[in-house]
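The chain below stands alone and is given in structure tokens; this is the form predicted alone.
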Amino acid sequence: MTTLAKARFSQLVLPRLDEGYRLARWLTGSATDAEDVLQDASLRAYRAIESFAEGNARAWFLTIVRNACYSWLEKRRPGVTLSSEVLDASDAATLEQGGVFAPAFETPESLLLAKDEAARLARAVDALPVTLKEALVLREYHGLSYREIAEVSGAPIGTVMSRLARARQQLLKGLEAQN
């Protein structure tokens, strides 16, 4: 590998390792597994850095992380499936009112409640099927646009929008089930 390629890797990939780890953590559901996936993804990116044309380095690297996650999941957790459920009226109302997203808390008691609510949300997100979790995490935690998510996942924008809608529906149902 040339010195130029090493410099490009340092410039394009290294600043995105935290983001890659967070995506891998959400998709695998484990910090240790996410570290393994990120190591594999970093090696893949290192090998491919010379072929990367100028463009969206963030989407390029997150695509590599995503693909490494799916490869890892296929080997270690075969049979991960998707389910599609319809959003009922009460869930739609909750979603429209921003129900699960509460404003910042100021008292120690409310901070403890917020921490508990965050843990409930994390459990509900972890329970989502991988492709739905991926779309939700890329949108809500990483702030990617629909187009960027489509680029990372290799799915059409319409599919990304559908996955996000289904992920949000299932997330609300998962949170309700925890009550």
The other form holds:
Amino acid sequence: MTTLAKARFSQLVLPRLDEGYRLARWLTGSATDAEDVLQDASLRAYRAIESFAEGNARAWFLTIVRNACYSWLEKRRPGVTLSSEVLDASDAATLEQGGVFAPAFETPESLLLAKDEAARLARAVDALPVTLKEALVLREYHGLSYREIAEVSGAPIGTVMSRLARARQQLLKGLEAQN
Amino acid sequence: MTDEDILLLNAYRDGELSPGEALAMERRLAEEPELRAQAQRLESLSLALRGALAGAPVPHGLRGRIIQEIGFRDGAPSGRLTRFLSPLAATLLVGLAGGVLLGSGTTFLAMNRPDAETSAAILSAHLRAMMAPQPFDVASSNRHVVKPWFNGKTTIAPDAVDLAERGFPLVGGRVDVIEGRPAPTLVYRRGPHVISVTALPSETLASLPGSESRAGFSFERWTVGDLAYVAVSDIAPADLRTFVEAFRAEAAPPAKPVN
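Having looked at the form predicted alone, could you now put up the form predicted in complex with its partner chain?
The complete assembly is shown below, putting the previous chain first.
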């Protein structure tokens, strides 16, 4: 690899590692796996850096992280990356709400954790289907516009819009049910 | 409330509606308490989410491990290389320094070192502010609140321009201590990122305007009138330059009448 590639990597990717890590953290739902995924994504970004011409470097890197998360998820839990838009209504409901076997809080530890507002919210986010989670995190944490989210997740803008609305409705419903 | 309403309300809050649609939504919000209540719930959810999502701790040393994995280091050269090179480097440096001192380069050395120290002090102040529960001492998006707040706390009155329309809302101000002197600092936001803009007397800095990056943070230095401004943030350098352009455009002194 050339010095130029290294310089571009330092300039385009290194300052974005933290936000890339947090995207991976929320999409994989695990702090340790997120690190592996981010290492993989950084390597992919480095190999592709010479073909990245100009434009939105942030969306470009986040797309790579997102895709790395998806391949990781497909390997670990086949089917989990299914978008609920391609399923029929009842399957989509099961996917989004977790079906009958989705206990909200089962152990004393998780009950204790749930007392903490932020931890409770984090758990609720972790429980979202990955397509909704991705739209939510890119919007609420990364502050991307609908157009940028559509670019990163490869979905039409209308889908991004409805995913965001559904993610928030589901969080509100879940949080209120616990109160 | 229909699903369509909820969809529109979300898009409205995200600033993604066309001006016409946004206006219609504002009218409906004024008239329909149920919709207003939903908007409020979304607002507090959004606030809580931002905290929770950004709160996921990034593992210590992640950056270093990735750099190692890629197989190169940025910044300091590796220890072995330094040890090998140091006697050689010292010899070279003595020669170089002698030459520089004899030549006209003296000013270069004398003036650039304090800039680096000032940047380091500004970065420390920014980082310290980010560790606090909030990165400012006075919370206000109103420039007419933030600017007078500095009175009596510092001897400099910075231009507290409001850049909300350009996507960088003013969120407040604080006083940092840079090289033993209080310096007013304006705090702006860009999505989840915080931008600190510290104002200093322009003679404090040698190279103006300029930009640099250290530890993943970007710096921009510029002047307006007789004040120097230093912006520091973890946003992309290009975004920070956009911010500086917006700031300069807003803070530009009114053109003098020609006569």
